[in-house]
Amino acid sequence: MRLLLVFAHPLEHSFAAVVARTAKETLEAGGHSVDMLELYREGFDPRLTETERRGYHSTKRKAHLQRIRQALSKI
């Protein structure tokens, strides 16, 4: 199965980060394909400015949408 694991925490050594990495490793060991999207590492800003909203369909967010589509597609 193809999976997208979305993780958002500012500290790479936090308990949440350890849980996310463990989940990824466990899923991969079970034969799954895992794409781990680490929002803080990628500089993702959840706030949507007026300018971004006006150009919403042509922004850098397309890369995230592509990763979601890949996770939803069949292997």
Ligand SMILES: Cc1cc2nc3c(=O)[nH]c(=O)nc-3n(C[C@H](O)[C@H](O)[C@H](O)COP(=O)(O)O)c2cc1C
Contents of the next structure:
Amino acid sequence: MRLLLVFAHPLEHSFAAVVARTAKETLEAGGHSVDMLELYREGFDPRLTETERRGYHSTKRKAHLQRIRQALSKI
Ligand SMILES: Cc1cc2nc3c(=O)[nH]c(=O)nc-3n(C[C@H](O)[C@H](O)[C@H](O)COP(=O)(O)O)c2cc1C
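Switch over from the form predicted alone to the form predicted in complex with this ligand, please.
Okay, now the whole complex, with that chain kicking things off.
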């Protein structure tokens, strides 16, 4: 199975980070493919700006959409 693991925590050694890494490693050991999206590491800003809303289908968020689509595909 293809999975997208979305992780959002600012601290590399937090409990949440350990859980996320353990989940990724365990799933991969089970033969699954895991794409881990680390929102803090990439400086993701959840606020949608006016410019982004007006260019809704041509913004940098398109890369995230592709990763979601990949996780939903069966191949
Ligand atoms: C972006 C973010 C969102 C969070 N959202 C929630 C939440 O909705 N409910 C909650 O109980 N804790 C929330 N937390 C707190 C985490 O669950 C908390 O980090 C957890 O208790 C584990 O501790 P840690 O900070 O060492 O990972 C959030 C933390 C972060 C960074």
